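In the block that follows, a single chain appears as structure tokens, in the form predicted alone.
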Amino acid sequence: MEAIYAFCVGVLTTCGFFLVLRGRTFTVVIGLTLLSYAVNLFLFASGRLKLNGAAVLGKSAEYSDPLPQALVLTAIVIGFAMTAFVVILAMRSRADQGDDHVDGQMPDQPRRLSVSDKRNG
């Protein structure tokens, strides 16, 4: 179970980094969201994965550590606020610049040959 969990965290992290390195702001926002999900899963796993563990002492023989759960809840709230802020920045950037590229410039497009260029050469 731990290997599958670690694999899923790794896939989320890899996809998040890939999307953060893209040129459009929407993919950067999705990448940051995936990275925050990966961090949340990592924090949750730091409390050890237990089945049938109670979050409150005295309810069962085994209990789960409540600190990682509190950290994950805090990280979810901070991640939501960060995502909302970045979306607002992306919308403002698109309104001001007219495109949604991260650096504000369109990438170089390959030059299309016109009919006269094709005849000449």
Contents of the next structure:
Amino acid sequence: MEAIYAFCVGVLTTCGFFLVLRGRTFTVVIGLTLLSYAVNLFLFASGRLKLNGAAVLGKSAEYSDPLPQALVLTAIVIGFAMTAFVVILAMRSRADQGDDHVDGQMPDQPRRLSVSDKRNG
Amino acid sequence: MQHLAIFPILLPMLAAVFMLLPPLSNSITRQRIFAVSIMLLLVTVSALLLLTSHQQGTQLYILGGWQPPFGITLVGDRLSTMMVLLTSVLGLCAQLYACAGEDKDGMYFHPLFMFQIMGVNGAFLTGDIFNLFVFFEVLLIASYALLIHGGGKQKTKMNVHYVILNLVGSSIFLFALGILYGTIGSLNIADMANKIRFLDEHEQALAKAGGLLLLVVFGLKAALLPLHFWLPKTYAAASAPVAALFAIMTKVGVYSILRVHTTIFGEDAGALASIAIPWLWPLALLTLTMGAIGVLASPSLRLTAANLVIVSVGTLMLAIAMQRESATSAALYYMMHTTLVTGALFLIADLISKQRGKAEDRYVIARKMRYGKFIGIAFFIAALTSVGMPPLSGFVGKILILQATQGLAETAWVWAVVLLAGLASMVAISRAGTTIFWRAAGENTNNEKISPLKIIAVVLLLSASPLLVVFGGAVTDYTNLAAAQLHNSVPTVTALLPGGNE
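Swap state to the form predicted together with the partner chain from the form predicted alone:
Below is the whole assembly, all chains and molecules, this chain first.
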């Protein structure tokens, strides 16, 4: 279970960071969302993964740590609010700049040499 | 008073909520009066809190009566109360300046401003590292909205960068917290400092990763070298009172590094002692160098001021990297000085840009300013102080930091880089001053008046500098005690855990 869990968190984080590094705001927002999923799963695992553990004292011999769950809840709420904000901001930026690139405009692409350019020098 | 420690958080929060409700929400005049009086009250409360914690020892506020290390605590020790007072004073001045008209450029300026103050105060007062994250988010979401206040292309563009960077930073913060909780098993800063010595070897590696991830996050907030590229343009794009208030934001990062890497990963942390120091030395030196180059290259006064923020962060980081009491004390003195003076410099840059019409604050020849004398004198004082020339507080702060290097292997590096950065700032600032004030073409046609509120705000901020010199003895005594409290963590930490350690 631990290996699959860790693998999932790792994949989510990698995809999140990859998408955050892209140029368009939409992919960046998706990347941030993936990152926050990864974070939530990670925080949840920081109390160790345990099956059938009771969260209330005196109910069982096996306990699971309730604190990470509280932390995840806080992180989810904050992450949700931030995602909403960044979506609105991305739309505002699209309207203000007339482009959905994070810099407001596409960077100048270095021009590829075509066959005729090479021929002319 | 028992509840004093929570007032710096409660007051701005309640004020912000009240300002969103009818009798205040529909009149900007009422909002201004209310907001300024709340800020005055906040300054009083912060000063009281500082005095109480100075005289009666650390103020521990246990929310909900859950004994530490369980539950949430607020810790008002000498360092945190000093930072809260600094925030309140800077906030009051920025608010006064905004009341002269900038607060009408967009909606909800005053409530957002209050939420921002609440977040900053909370980050300083909290004794629990997860709450540090929560208060970071509070101050960040307020700052996102404040940054875009007034609107405009440039602001939106910089805000997109700022928001995305900080959201990634928050994710890394949570990863770090997860790692630290998973290994140490606590999030209370004092409790973590106690437990970190007893980690197994394989847990030590994880905790080290967590600690260094925290350094990345705080480095992003503080604008430490590879993570500082967002700062100059963002601060230059923000409206003046917001930029002035943001002068405290980088200091929140500096404070967090100071707190986490001297209390938790301090000298007593066993195998994990001082893990950040080998990173901090080169990064601080490079930050200072890059800041100095940025100052030299800036085409406008606002960008110069923003790059001076980076210079000050580099200087502070150097002092933290020395990891000794005298250096921390010097850093605290320098922090007070630099926060207030940078705030003033942003306000002055705005005064200048309003007076010069289209030229704004860029270093080009423009018409004469109508209030050239007042602005010139203010600029001269701010420039002298931020460059670190005698007799004002910048000079004292730098001398204290340079003195603290005594006996270190890195002394030569620190002296060379700090002094050269000072020289670069001086060249840049004098070029700025001569262009803006002396190379004028034609008489002024600008009838823009300066509101008395703006003058009060600038004068208040600038008066901090001579006051820090005149009362230098008392202030350094205080910072010495604060630094001692921070570095002798064992008695400090035990005092924060009443009955929590059986």
